[in-house]
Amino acid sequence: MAKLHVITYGCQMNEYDSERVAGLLREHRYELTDSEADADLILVNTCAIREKAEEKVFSKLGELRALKARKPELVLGVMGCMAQLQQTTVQKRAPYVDLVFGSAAVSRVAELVDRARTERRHVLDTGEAPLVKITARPPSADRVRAYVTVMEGCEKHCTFCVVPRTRGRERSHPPEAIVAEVRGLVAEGCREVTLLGQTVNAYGRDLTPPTDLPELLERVNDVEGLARIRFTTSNPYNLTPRMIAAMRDVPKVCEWFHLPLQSGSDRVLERMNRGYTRARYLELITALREAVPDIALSTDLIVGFAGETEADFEATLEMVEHVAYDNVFAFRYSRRPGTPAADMTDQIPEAIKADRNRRLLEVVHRVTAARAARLAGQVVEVLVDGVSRRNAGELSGRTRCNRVVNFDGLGRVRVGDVVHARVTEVLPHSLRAALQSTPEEAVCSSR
């Protein structure tokens, strides 16, 4: 078999493609080798959210150069967003590289490679095509937790992403696809599954008859044998009542949620277009907490987005210290071309979002500890995942509310196992934990 090498950058979505590349090449008899330089195909799987992400992948192309012109009979080729948005620069900067195509090609993937290989040009497939639900997987798949795409796209428009030109317009799987893709897992041995959208709780909305994420939420939870459901990203905008209620009501809903913020200034979220307040983003979250008391929850946050003052960052800190998240993904505000902010005159200075980028993290870092603390001595419910990448002899896993926990379990439960186990010690980025002989009732996050 043809060997087959892939690359991936960026978000939760992109983790899904490449694995759906990887088992859809593997029917066309590629198998998947860590090694590049063994490797007769290589993908390299684009994110074009930050120029910083762009950049890792050009340093990345310039190695893969040296190993093109060793071994000319390599297929290198580039995919999804960046090479969606940037088609033009990769063949400027990268003309070695022999295929290029964004997402809407990635069930064509088998036949573009082909007609790189026999007709020795440049192929390039970046055009819209229909919304097909691919469940192929490679063997070396995470076989206990799986992503599972429910939706492509996004019709939100925030004045600083890319996504609605990179992944086009919401298109929603229907839901008996998406149950039978479960199954499938479940089957194979899954017993955790992410449900993924760039703007998940806007699910079926496009759908006839209409439907949305609570309904599919009920009915993934029917599958036997699945343990856990996860789903991201959501968006404020979209968090209904119903949605909430269903957090609370359906039984195997992780007590887990991310939901982005990007600014606590009203005016910031106006020139970002995100369609809130902070007032009610706040309602929100009281809303998610009187149905969900041990929710443990997540955002992302922009520092440094055009016209951002002093005072509108912090009132980014004080959203922070009021929310009190388990965990939050921060970020520089990076230009993206194409985008109404990229042109929005009064950029912030790089020396100035490096500043506020390390305050933030510093307040982060003290209110998600504070957040973890709290576990201390809880009995926790921790779906085995594997053995821990620091320890040998311990198993890892995660609790419901999405913590890292490692504990000495070796020869008494196996991977695939919901087990209970007693918190021993709160570390920076995980758990540690003893086995409990007999079930307890588990808590997910701190009361």
Contents of the next structure:
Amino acid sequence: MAKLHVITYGCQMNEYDSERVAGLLREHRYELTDSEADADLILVNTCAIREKAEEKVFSKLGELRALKARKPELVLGVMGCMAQLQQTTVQKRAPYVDLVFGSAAVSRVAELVDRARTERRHVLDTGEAPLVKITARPPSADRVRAYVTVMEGCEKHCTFCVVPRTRGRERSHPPEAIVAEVRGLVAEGCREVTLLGQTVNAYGRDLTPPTDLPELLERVNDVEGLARIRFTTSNPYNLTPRMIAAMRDVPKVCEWFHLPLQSGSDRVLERMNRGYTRARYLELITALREAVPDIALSTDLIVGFAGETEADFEATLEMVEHVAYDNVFAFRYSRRPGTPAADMTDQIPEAIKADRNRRLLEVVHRVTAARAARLAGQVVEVLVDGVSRRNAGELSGRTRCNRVVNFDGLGRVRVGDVVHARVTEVLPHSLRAALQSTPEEAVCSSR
Ligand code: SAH
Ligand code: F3S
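Given the form predicted on its own above, produce the structure of the same protein in the form predicted together with S-adenosyl-L-homocysteine.
The next block holds the full complex; its first chain is the one shown before.
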């Protein structure tokens, strides 16, 4: 068999696509290798969301160029969002790349690789194509937890965001195909799925007959053997009361919700074209906490968006305190080609962005540490997913609220089990816990 090495940058959807590609190529006699030097084919799955993500890819491609110089038969491919957005720049800055293809071409990867290998000339495929559900996975994929893409693309027009350009129109996969994929995963030992979409709570409105995420969650919940469901990313604009009720009522849906805020200032939210105000966002948080009191909330925030004043920024800090998030992803605003915000004239200097980012992270660390501290002494439900990274004598898993837990349970508990454990120590990025129940005793609980 020939050897394939895949390098993945960016979001969970890219991780999912990388798995599909490895699965598809396996059917064409490519097996995965961890070693770049051993590979006959290297695919770099790229992200274009911020300039920094793109620079990382170019510097990686620079490294791979040296490898290719030593091994001319190596086929080098670039896939994903940068392939879509920056195809000419990739060809100009990295002319040694053999193959460039966008997400719509993933299902044809074997054919594209074959062409690049045999024709020995550049192959480019960044056109549109019908939506195809690919379920192939390599044997090395995580057994216990899996991503499942339920929709592609995004039709929101957030003024900072390049995703609608890189991933195209909003298209949902039919519920039957999704349920079948989940069933297949469970048959291979999977216990937790994360349903993926750029605006996942807009799922299904483009299908005939139309459906929605709450209905899909019900259907996935019925898959026997599956223990947990998560979904990401939700947009506040599309967050309906039905969805909030589903969070409360669908048993396997975890008490965890990622709801990007982006900014705490109404003025900035409007310039970002987000479609909600700070007050509306807070109403949604109140409704979520009323429905699911223990819910863990996380968010994305952008600092230094064009025109952001000190007062706007302070409004964001205030929201972090007020909402009391469990987790926050903070980004410095990055001008993306072709987006409306890139042309706004009141751009913020990088030094101010860096300073605001630092100040935001200080508040975030304090707030999220206080949220984590609440878990000390509590009994949490843990889905066991492997041995601990730091200590091979310990097992590791995640709570329903998505925190990493390490505990001593070797010999008594297996990977894929759902157990209960009491939190003995809260560390900055994980919890330590003592096993309370073996899998047979464990019943579903909400934490
Ligand atoms: N619908 C997806 C969006 C993916 S982008 C989601 O909500 O996850 C993920 C995050 O990247 C966004 O929420 C935003 O906070 C950040 N982001 C997007 N474009 C950006 C830009 N131009 N500069 C900085 N951060 C950006
Ligand atoms: Fe981007 Fe806004 Fe869609 S952040 S992915 S345009 S919801």
